[in-house]
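This document starts with one chain, in the form predicted on its own, laid out as structure tokens.
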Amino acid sequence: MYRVLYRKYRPRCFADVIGQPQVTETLKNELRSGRIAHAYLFTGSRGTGKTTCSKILAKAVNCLSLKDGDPCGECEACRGIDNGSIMDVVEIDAASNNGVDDIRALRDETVFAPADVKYRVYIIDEVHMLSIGAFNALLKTLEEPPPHVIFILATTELHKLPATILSRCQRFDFHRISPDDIAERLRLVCEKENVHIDENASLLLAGIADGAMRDALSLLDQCMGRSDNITEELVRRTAGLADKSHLISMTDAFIEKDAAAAVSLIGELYSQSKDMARLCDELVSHYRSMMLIKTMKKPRDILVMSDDDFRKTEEQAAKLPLSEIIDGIEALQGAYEKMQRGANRRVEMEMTAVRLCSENSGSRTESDPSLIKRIEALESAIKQGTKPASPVLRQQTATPLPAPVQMKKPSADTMEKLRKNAVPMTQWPEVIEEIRKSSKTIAAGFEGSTAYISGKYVLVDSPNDICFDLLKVSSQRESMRLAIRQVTGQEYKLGRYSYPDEAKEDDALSELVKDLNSAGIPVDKQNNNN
């Protein structure tokens, strides 16, 4: 019977395990010195070698002729464990044997000495699936097992294990395997199978696998079923991926704000039976690559792609501001989540494409699409040590902007009392840093500002109005209040420390009302003062 590649090429000794030296070297040292623990916990993402290392360890502790900490693979114990004739190594799937009775039966077996080897080894896979009662039944045996029993627990979700279990095991963390290591292993497998594979194809397989060797070998198996010459195009067809040129073309349409071209390309890919959710996920990865190119000094070291694809991605990244790239990732991820919840995938993809092609696609606020550009101009001015230019209100004839929400100005007596009792807020820089964790661009809008505490108010003062424009947006105002609460531990209302001259403010408001009325939006100045 044909054996799939991930079983056929499963490592038989620690030396063959790829990308986990922090695990294999430690286990080999323990085996060489005879310091064998009674319980091990292997944790990490799927396909990284947890079950493989469990089986190797089960052989190693029973091997009659260890070779530098590795099982020899030739003695009676090693051969018996490999072919399944030795029954003292028991592998249990906790997903289907997760009840109290299953663990009690296991516990009752531990009192019996092994029949053919030195240690009876229990490998419990997906141990996080055990019920609370099952964990409690296992607890005492795990703490003080008979001297001839070893437990090896494996899980992908460490946080679901009780602390009482964690404290009784020797823990080993399995990392995602690097794309280069996976690609090298795939080329070695293809060489043994007399199959040709392109370097770009091996890198693409490694990228799709996302650190899981088993996933990479499974997809390679599918590709080998179609051809003995594995190319990048074959991998894309097998995995249902869009051609890289399509991703480049789609991103070009977003950059050029050409919605017609983007929607047309989506229709073309849809007619070729490309999955829209997968397309959306690929675009997220492409935008992530542009983000890393914009923010890292040496992005080439971690981006898995051909040199030609990297050059094209680098050119596209140079055409987009970082804020628009981040907004693109957020929009695409939101669309992907909606697709997973059952939304019409093609329609959702088309809506997102049109949104990314709109002139306001880089805006982070719903009420003022030009605000981010003003903040970016402020950042540039701060770096250059110059004074930012005052923004000019432009009349919108096709799609006029709604009147902004005004921050209500307290009475003169109230302002006098607030200022009189105000003291400088020394924690204001910490508040700005808290905002910066979620949005560097928004935090830049508050550069140069100061704040004062007066009773239940935090009064913000700034030489520019950008931060006040931000506070007019309800979501940003709530974010600021949340940041203040996280830093100070108290709830405060927000206000301005100083307001513009009333006459000038009235003139500006009149000018705004005049512009809006001329654009066809009836606004009553008296009713919009607050």
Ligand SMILES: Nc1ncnc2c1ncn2[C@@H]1O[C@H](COP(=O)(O)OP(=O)(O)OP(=O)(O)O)[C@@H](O)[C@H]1O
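Numbering follows the first chain given and starts at 1. Given the structure is predicted, the values throughout are model-derived calculations rather than measurements. Definition used throughout: the rigid core is the maximal C-alpha set that superposes within 1.5 Å between two forms. What changes on going to the form predicted together with this ligand:
Core-superposed comparison between the two forms: the C-alpha position of D125 differs by less than 2 Å. Relative to the superposed core, R346 undergoes a Cα shift of 2 Å or more between the two forms. Superposition on the rigid core between the two forms places the CA atom of Q486 2 Å or more away from its counterpart.
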Given for the second form:
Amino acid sequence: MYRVLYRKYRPRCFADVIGQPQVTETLKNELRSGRIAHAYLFTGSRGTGKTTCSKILAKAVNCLSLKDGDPCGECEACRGIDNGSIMDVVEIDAASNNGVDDIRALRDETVFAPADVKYRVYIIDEVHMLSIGAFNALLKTLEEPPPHVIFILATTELHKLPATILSRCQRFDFHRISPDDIAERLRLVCEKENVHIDENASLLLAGIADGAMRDALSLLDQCMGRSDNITEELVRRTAGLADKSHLISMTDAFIEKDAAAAVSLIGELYSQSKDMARLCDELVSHYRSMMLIKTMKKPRDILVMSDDDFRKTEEQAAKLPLSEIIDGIEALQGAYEKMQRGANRRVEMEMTAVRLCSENSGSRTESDPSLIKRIEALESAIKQGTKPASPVLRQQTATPLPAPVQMKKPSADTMEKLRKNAVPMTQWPEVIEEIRKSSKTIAAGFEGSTAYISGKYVLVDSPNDICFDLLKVSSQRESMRLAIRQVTGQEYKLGRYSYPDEAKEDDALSELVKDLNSAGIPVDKQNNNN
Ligand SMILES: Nc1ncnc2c1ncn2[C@@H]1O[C@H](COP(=O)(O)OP(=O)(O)OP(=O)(O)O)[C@@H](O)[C@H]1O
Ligand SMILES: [Mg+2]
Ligand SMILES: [Zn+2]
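Now show me the form predicted together with this ligand; what you just gave was the form predicted on its own.
Then the entire complex follows, led off by the chain already shown.
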């Protein structure tokens, strides 16, 4: 009998769960010291281990010989729960049992002590699907849980849970799993399955899975259905990722400002039944890659693509000014959203293509025009291999600004006051997840960032400046405010936690130029690398 990989390789103990130490280590510690809560909430993105950890926790609280906080897997309780003979661990799929009656029935049951083990555990998966009435019924039980009952709630959609439920649970956030961790796990699975996988293939698979281990294993499963020698090429074919050539040609048309070519290419893809929203999304990723190539020191390390695709993308990035790339991302993302809301996909795609081919593409951004000018000044400085002398920048910024610049540096006094009252914002990862729903690109810009709450402000801190550049674009600042409101239910102003000191220009590129110059590297990176 064939069992799909992601079931077969579902971790059976916390030690086997990858990429979630903030969950597994904390739970193991609590279990070791016997501190057991009555309600747990597992939240975070899909396919990252929420259901898996619920099952492990249900065993751990009942295991008769806990091993370093992990269930032993061998005692009566562990085996009984695993093979389903012990009925005290109940898994409820809230997607199909979401009514008041379902939860009331459960509530009536909780008064009875468990039959075979210490705790009766209710795992309510996809808990956000419960009706309002059901939530209220659940709340009553959570308010006074019988001592022998434990609830484990799991959901991807935290914002759909009433605050009254949230406040009664111990909450654990599951993160997207890093491509390296996923790739390593894939190699391990392949080893056990006696299948060969190229290192590049595992990395590509991990990249496509976008943080979800289940997606990675499902795709691996499909690849294994085709061959037991898994190469990058096979992954690409299986994932239905036609090679990137259509993205490259499309972008070429945008670079050449050849609207006719772009529109006829769209027609061709359309007649091959290419989904226009998918195309739009792929173009967004392609543009994001170009943005990262232009702003990061070692883009090769984080972009999952073949060497050949990387070289082509790099060539195209060299031909487009950063302002045009950022504009492109905005336009494509706007189109994608409209397509999701029911706009005619083909027309939307064509309009966006024509827009990207128009002469003033790149000057459309509502963003701070002085920023764009500075980016361009820096870029041409990079190209000429000169240090972007500050006076050039001053001159550029000296022109009066038509639009108010937000995120402007407040006075030193204000900053100090804000910082003094700042407390870490624990919901920040959730805000980023919220942003990711509408834009992976923007979310990526915030990777590694943290935030603080101080009075009416959310103060963002980040090791890289891309996120601050993004926040200078008014539409993106707006989506950030919206996401914060979604998650916290409150309005906040946005600010930076710290500002680069005066001597430095507050711009990612100036840093880059400095580094390149001091390393004696010819500054026109794109053209010298090939
Ligand atoms: N952190 C992880 N470590 C190892 N394997 C994992 C991890 N997360 C997920 N998996 C694999 O993916 C499969 C699905 O994971 P699981 O059902 O726990 O995800 P989930 O977070 O509940 O997803 P969803 O939100 O879609 O319900 C598991 O059976 C396992 O094979
Ligand atoms: Mg699940
Ligand atoms: Zn056990």
